[in-house]
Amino acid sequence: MSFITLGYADVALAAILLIANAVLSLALGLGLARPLLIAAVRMVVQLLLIGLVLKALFALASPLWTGVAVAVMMLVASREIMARQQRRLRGAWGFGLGAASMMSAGLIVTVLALTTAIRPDPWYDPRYALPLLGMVLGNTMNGVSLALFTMFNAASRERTAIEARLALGEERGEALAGPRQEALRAGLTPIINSMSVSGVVALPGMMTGQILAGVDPVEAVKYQLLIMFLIAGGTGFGVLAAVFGGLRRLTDERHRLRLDRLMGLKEKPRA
């Protein structure tokens, strides 16, 4: 089976579609039209930008420049966790908790991946690598970010409920449970609905973009289901290390709620 190429112009044609939404949006007042088409423009530029840098990587395939390149897909993951907060951690932590999570996560899990099942030669080969990283750290980047935003704003919505359990003589674990499991639910339920109507409602990205490049089903399916076990494997652990550490700043030795370690969106932080 050959595979099809595509020409801009039929990609043109495709973003007829979104340019009908971006009409109705004005059409219903909105106010989405603008958001919509700016970010179709930056996906449009940036998928442009990295085509051209995933090339050259390819040819290099230098462990240098590829370690360049997950630093740099880390750090916008990172700051991306951080900028979805409604409230998050004050200083250095309202970056730092969710990078590690991520980070930790997503390295560990994409590098057993490399070194055991996929096996290219070399380990880091860009080719393999950085597409398997991507999507690890994109999902686990949505499961961590839900899974903070909700614990902090149930944290302080239910903070007189939590410091009366604390003054009764429960434990920080004990008194924040509410918290923690509705996070823990949050940032894992994207994944655990993604995986169960997969091959029956939606047919997964990598998997269709086998097919398409002419892939016998059944070894689409194979890393398909490689990819789904490591993302669900990278999105737990992330998530896990994300609420358990944000609660730990959430309370101190003395087990007291410190909901005066979080800040607002509109809130300067303190040096």
Contents of the next structure:
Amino acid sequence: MSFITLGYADVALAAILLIANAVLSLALGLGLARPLLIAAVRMVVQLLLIGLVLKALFALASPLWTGVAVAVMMLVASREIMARQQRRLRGAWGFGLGAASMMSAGLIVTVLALTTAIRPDPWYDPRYALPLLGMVLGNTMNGVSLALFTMFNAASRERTAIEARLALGEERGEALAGPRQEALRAGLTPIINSMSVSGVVALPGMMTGQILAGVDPVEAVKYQLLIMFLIAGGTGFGVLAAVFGGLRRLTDERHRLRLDRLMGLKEKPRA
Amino acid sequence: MLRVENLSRPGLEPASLTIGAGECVALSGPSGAGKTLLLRAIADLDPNRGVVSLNGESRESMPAPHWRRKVAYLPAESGWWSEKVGEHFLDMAAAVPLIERLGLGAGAADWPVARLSTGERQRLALARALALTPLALLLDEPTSGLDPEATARVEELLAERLGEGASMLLVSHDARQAGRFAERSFSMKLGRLAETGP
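Having seen the form predicted alone, the form predicted together with the partner chain:
First the chain shown before, then all remaining chains and molecules of the complex.
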């Protein structure tokens, strides 16, 4: 396998493009120079750091430190799911529902791939486990947060209709069919879209990366297919778990709509 | 007979009342006094405490959807979840006679919900609830916003159900309407239910 290594000077050369953009923005008074530069600096620092962290983790190849990295990734992703909601469940559910759905789906799918398809030795080899989990988790996080966002908003918006159905003697599952469908669709649309166009409109980043690193394109495609299936599987399970768990929490055993268990972002938690 | 004993929830002091078969009880009171809360609590749509039973069968002895088909709650604002009117009825064919008696066309099934007027929505929601032949009716201002002719049609249908033995709790701001139907009346003030006399 051969690939062209980059010097820092080569990277800096590419950065000139960004600086040119910033200069243009200044000249035209677009007000974009500052956010553009701040984001660029953030990216540089974060990526350099993660490069060092990954290098150390790969060298250690310890189950403990790999586990710590996994835990950190999951916590950050769980927090992100909660932060993206306009409304969320009160109490521990607010964090727990999205976190549990994403974590279980992401972990199951990743471990399955590591132990059956890729089979590195040891199976938790961080060089395989961490990038894989990162890709699965990132997509599952997006799906789960979109689904919960959509479902909680739809249930609040459609309250009159949902309660009309309940009052007519429908069960909670039927009465909330609308928000459920809307939420499942919202959660799964991104991955469906990206599967439909991958290879035609977009060359997936991971595959491109492998090709640049000298891997045979057909081999890179196989990897990409595996990853896409994992991502789709993880997102699907995560979204299903979050939506069905959320619907149960939004209703109770007497088939009532429990919007009192939701809170808006600006609202203080009720005692 | 609908029996309510010490029914309470936040915003509603323990309330008790009994409505016999074929009896209508009127409920009045200022907005925000808790009339809707009482109706919703009887229909078990909000968490509440107390004993509620219909013909001796307690609410808890059956799944909530069964209870709500027997004890129909008609909210002041009707809810719709599909494009066409017909999709909101379990058995549209059976509901057509009701819809016609309420002064709406027999072809209502194909009407798009988005084009219904407030009065049409209100009458269709009533037909939807009555089509389930409930034994008790909890009506939250069923004729507000209807013209006199439509109001008369609604009242005729309700009177018929009373004659067939339904128990009715009627929230109405129209004292004359309450007088036409109810033998007893209650009023609600600051979440407290009180009988105001026949």
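Numbering follows the first chain given and starts at 1. We call the rigid core whatever largest set of C-alpha positions still superposes within 1.5 Å between the two forms. The structure presented is a predicted model; accordingly, all values stated were derived computationally and were not measured.
- In the core-superposed comparison between these two forms, A22 has its Cα shifted by at least 2 Å.
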